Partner chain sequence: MSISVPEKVWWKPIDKEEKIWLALALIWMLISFVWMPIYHFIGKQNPSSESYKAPRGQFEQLANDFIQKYQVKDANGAPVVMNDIPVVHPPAGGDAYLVGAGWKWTPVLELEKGKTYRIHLGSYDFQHGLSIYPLNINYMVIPNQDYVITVTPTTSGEFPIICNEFCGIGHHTMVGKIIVK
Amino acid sequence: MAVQDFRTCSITGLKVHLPAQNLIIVNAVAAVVLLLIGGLAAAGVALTRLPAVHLLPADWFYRFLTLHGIAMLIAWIIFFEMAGLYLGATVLLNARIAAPKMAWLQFILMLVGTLLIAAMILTGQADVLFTSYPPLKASPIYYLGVILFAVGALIGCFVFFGTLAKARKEGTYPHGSFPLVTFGLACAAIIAVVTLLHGAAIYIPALLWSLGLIGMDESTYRLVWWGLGHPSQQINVAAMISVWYLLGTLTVSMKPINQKLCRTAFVLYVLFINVASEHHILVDPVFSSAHKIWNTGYVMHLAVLASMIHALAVPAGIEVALRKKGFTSGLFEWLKKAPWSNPAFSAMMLSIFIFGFMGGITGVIFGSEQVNITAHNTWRITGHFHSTVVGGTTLAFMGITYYVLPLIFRREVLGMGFARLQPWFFGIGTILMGGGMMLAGAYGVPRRHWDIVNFGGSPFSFAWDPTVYMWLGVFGIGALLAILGGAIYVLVTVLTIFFGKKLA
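In the form predicted on its own, present the structure of this sequence as a single chain.
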């Protein structure tokens, strides 16, 4: 191993492989840029859904909605996860990255794919929303962009696995099992491979269909597509919880209270978290009602068990670590004296709360066949996945950024006062936004409609319960707060990268 290929972080003492550092940087930068683009699209969508503003015309609303879904649910998160995989396989294991040229190919393919997708959406050649259901048809270039992005992400996962093998072979991490964070990221990568193969299985035929070379059965498309669409968010769950364990270690020196139990929970994710996707196709005559009830009810609870284990293990580990620091007075002194001024810690705790109490619980309820049949096409579902992906995953990734900046970019965080406020703006905004969506959806507010007052000039009149407008107001306030929190995050990150004090 060439010593000159490594440097030692002056803050953490971790060794960083320089080729891996460059790959972490470019993937993380691309992720932040896409978060900005997705956030701008989110502002357009939110201000249009509010009847008092109703900003965009119908065509641009659906374009912004498509761009928002792709940028936030897929591109920002997976680019950041690529950076996380390389960090977890190299920095945490003191290892060299395997096949760095292939890792650069991963970045190039994902970047080119993202640019093609965005270009097709913004030029009106892909007005198909996030799900792109046939018979809606986009330009072949759109499907090509999705395929390139997916192939790039697959390459990144295989580079990650190769790096783990390299660490074992070269003896840079000769201990028993890999660290829990790396183990969790490995489980996320396994889920990602299964998910992306589903994407290839449906987007390659969709490309051929858009070229007029083959036909497309709509039910088959929906069934296979949700093998991509639903599990892609389960990649985020495993990665997010890995980040929780890492942030717990970095902020309060947390140690998992039971390593074997935590690892078992990650394995349960690999085996069972990809089920329950059938709640997206409950009215499709693909499977029997008995099978749908079994899939969305009983089997999914094995994945819920895994989440319950983590929900106990992470806060318990934090409590034990803080009590060891001397905060032992009463039941909650440890919580009161926790390092709330550290934005990474507050982001982690808000992520745990929002994901667990708003996202996780509503996911179990709304994902069951009996409830979902009435809830799925309402704003309740949108509120649920904003609680999981925005309040959970995105907030956790924001938190770890405050350690990635000094560790990888070697810059002292600039504007720490704003950074301390950022998780609170974003977290409280997400709580109000997701809560407003779910409570308005309980009255039947539709999930995607551009005009919920006049329904696009429909000849049938409809009057909402006045309470709906109160919840729409709560949603609007929350959306603006979350957008402000996201803007502060992007601003602090960008200013730190360019103008932050250089660390030795």
Given for the second form:
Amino acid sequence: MAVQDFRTCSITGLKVHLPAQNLIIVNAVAAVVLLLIGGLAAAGVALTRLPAVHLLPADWFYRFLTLHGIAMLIAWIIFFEMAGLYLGATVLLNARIAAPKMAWLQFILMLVGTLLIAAMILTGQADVLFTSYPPLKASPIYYLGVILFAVGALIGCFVFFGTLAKARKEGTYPHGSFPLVTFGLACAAIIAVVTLLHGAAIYIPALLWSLGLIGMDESTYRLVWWGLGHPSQQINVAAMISVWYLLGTLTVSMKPINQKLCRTAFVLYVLFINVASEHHILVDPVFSSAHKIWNTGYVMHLAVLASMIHALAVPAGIEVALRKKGFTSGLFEWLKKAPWSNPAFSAMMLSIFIFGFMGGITGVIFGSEQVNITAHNTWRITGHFHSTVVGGTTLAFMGITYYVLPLIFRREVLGMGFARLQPWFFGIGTILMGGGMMLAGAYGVPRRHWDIVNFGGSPFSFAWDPTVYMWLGVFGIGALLAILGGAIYVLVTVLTIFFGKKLA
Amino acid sequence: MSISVPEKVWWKPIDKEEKIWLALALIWMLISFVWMPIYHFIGKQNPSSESYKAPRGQFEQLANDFIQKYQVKDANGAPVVMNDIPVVHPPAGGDAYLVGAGWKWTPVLELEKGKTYRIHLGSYDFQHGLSIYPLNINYMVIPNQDYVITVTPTTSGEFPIICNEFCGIGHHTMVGKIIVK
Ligand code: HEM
Ligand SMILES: [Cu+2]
Ligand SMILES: [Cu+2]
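Mind giving me the form predicted in complex with the partner chain, seeing as the form predicted on its own was just shown?
Shown next: the complete complex, the earlier chain at its head.
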């Protein structure tokens, strides 16, 4: 073993493989830059949807919305997940990264893919939103960009698996079982491989179709596309829960209450969560109700059961750890005396709360056959997934950043006072934004719509229940708070990387 | 710790509290699992299972024939339009067509309260989202598909419809109307 390849972390005592560290750094930096871009687009989109401001013209609104979806849901999250996979496979196992050159190829492909996609969107050659439902057609380069990005991510998953196999063979850790966090990430990576294969099954035909080489059936596209779109969100769920376990350990020395239970729950995700993808096409033609109910009802509940297990295991683990520190009086002393001044801790707690109570529950409800009739394509859906993927996943990733900065970038976090407020702005902002969207959506306010007041001058009259405007106001306040929280996060991270005090 | 290798044997029995929670969760899962199909039978509003493959041209032809046949005429026998969109009164209890295309909903359907209609939804350009207000009922309208929803209006009045699936730059101008008499 070449000794100079490793450094020993002075804080955790873990061994860090330097080539792996570089890969974690570049992927994390790309993620944060894309969060910034997605955030700027979010500001444009949110301020346009507020009738009082109505900032952007129609074409730029849809363009910004396409950019926002791609930069956030695809680029920010998956770049960050790549950093997380490399961290979970190397640092936690004292291992070296397998095939670092392939890992760099992952990074380069994903970066080139992102640049191609962004260039197409911003030059008006991909006004199709991130679902690109045919016959809306983008330039072939757009689909090519998505394919390059996906191939990169697939390579990243295989580098991760290779690293696990190599660590096991070289015996870098005591015996057979991975730490829980690595186990959870491995489940996320397995789901990712399945997802990316679906991605190939739809984006390769879409590329050929945009080149005029083949035809494309609209309903088939929807079915296969959601075979990609649905499980891709389950990668995020599995990765986010792994990050919760990681944050629990780092912030309060939490132990999993029962390894068997937690690991079984992750396995349930792998087995069942991919199946429920038809909840996106519940009000589509083609499939019968029997088919849709089987797909979204029967098997899906086994995946929901897995979430219920984590919903007990994570908070219980945190409570037990804090009670062990001596906060035992009454029911809630542990919660009161918890390390709230640590932004990573407050980010984790808010993420658990928002994902569980707002995102998860509304997801199960809106995914049922009858409710879906009143939710499909309304702002209820947008409110739901801003609670899962923004308040849940994004906030958890922001929380772990406050450890990645000192441990991997080896810089002391700059502006800790601002960092302490950041999760609260972002979390409360997301609650108000998501809540406002869902409540306005309950009146039928559509998603992806430039003008819900005058309908671009349509001669037919349309007037909302006035309550809608109140919920739009709540949405607006939340959106501004969340944007502020996001801006503080990007600023703190960037300033820390460049100017933070160097740690030994 | 979640970040270190667990003890050698981690397959251990679970505690009582966890068992109780698991049982409760399972019961809840079972209830919501059976509730969805049950509600399909006792509920009054469901997605339809009836749809047909209908190539664009063919669907356009059927819809145009329907409009010509049943368009409402005024006292002088001139066809009635509303904002340039034909107003159509389909036979009570019969078939009707509602097309989302060209950033318009065509025609303006005039239905009778308490009568049941089979409304054929379709498009011959992009994908659209039919959203009926204020009920907030939403169905996908997809090219090359004839999606048949069976509807019995129970309240009279005028019901605006909008599009909630992005269909290009004119998407937000798509407002139409269903009239129930
Ligand atoms: C900084 C806070 C954010 C704000 C203020 C914000 C605001 C919005 C708004 C107003 C919409 C659009 C609505 C519409 O017209 O239907 C939207 C859509 C969306 N947002 Fe966000 N967002 C934020 C953060 C995020 C993050 C972090 C993610 C993902 C990780 C995300 C993912 C999405 C997606 C996937 C869509 C749907 C795009 C589509 O319908 O095509 N957002 N967001
Ligand atoms: Cu889904
Ligand atoms: Cu539309």
